[in-house]
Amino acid sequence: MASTSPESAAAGETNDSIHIRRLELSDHERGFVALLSQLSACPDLTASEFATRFAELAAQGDDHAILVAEDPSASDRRILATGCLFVERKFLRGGGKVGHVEDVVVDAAARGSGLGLRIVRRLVEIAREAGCYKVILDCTPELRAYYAKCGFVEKGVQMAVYF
């Protein structure tokens, strides 16, 4: 899951200062927690709590993988936006595997910019690498557009049941 370089831009991507790369441990610093709670609600992790639970993460190896966005020219190198995938393995399809795209979030002062997109788009590609058949993803119906942007279609309906 960690990764010491940033990943490579995907193709058609602006040429900016903004790298995509895999979540490091020091991330805890760069703000990534207070990103996610843009998201859903994320009472802040010790650095502690940080670390166990990137080593469980981490211990998924290629079966978990989550980007950020941020620009190292910063001087305080904040985490811009982030989002997940999961790679669930399956039965069905001979074996197959499905992508599941999670916690996407760009920080509200720099929304607008592309930065989920190339998230998405990077993390489509990373499911594809990977064999995936499928990528899928849970949204609210006011994203429909923006997913629909990523080249997502809306295939059924979503339920939930939350403890």
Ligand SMILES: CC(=O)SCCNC(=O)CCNC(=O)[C@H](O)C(C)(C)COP(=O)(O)OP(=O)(O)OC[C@H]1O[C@@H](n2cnc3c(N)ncnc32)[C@H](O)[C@@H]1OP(=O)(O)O
Contents of the next structure:
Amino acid sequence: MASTSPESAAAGETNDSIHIRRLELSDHERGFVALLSQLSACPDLTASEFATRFAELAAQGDDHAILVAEDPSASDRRILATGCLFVERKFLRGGGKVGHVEDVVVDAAARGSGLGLRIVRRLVEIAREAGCYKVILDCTPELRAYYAKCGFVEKGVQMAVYF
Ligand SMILES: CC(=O)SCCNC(=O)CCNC(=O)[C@H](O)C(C)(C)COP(=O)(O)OP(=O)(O)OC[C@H]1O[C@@H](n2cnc3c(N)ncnc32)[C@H](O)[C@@H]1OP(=O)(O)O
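Next, give the form predicted together with the named molecule, keeping in mind that what was shown is the form predicted on its own.
Starting with the chain above, the whole complex follows.
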């Protein structure tokens, strides 16, 4: 699921010129890491560091998917948005699976046009197709309304230990 296979444009309610697909190795040159830095501290990675992490994630097969959005008609094909799903395999629920949505970010210049909604909806669809019984995520209180639009309901309390 992580890796190089092209993603069909399955999430196209709006903004149809934007293509959503799986992360590719060459996305390092298309500003993928810089885009992530709009979400959290994300120092640049060398091409070699990026390739190492890409290979590690690809080795997780269908348990890890990173989607990216691009405008194929743009000359530089910069990455405009991204979001990640990883699948946790449990003993609970008869060996059930839980999807975790992580690292959702839309480039500041592309926000407000439905791209964030499309990315998250597609990640949820992938989780459903993978047999997950639920999909969960952590976010700040300010993003409640956005994730509600994506179909999420508030549940429980987030706890963390930072190192
Ligand atoms: C699990 C995680 O990764 S949490 C981290 C989320 N990422 C970030 O905070 C990074 C910075 N922010 C962003 O990248 C973007 O603002 C995002 C991802 C939060 C939203 O992306 P956008 O493409 O702008 O959202 P999109 O245009 O699809 O909006 C969908 C709906 O949610 C609403 N919405 C979007 N952002 C917000 C917000 N911050 N607060 C309230 N509502 C919002 C929109 O108004 C829209 O509603 P509508 O359909 O009624 O018009």
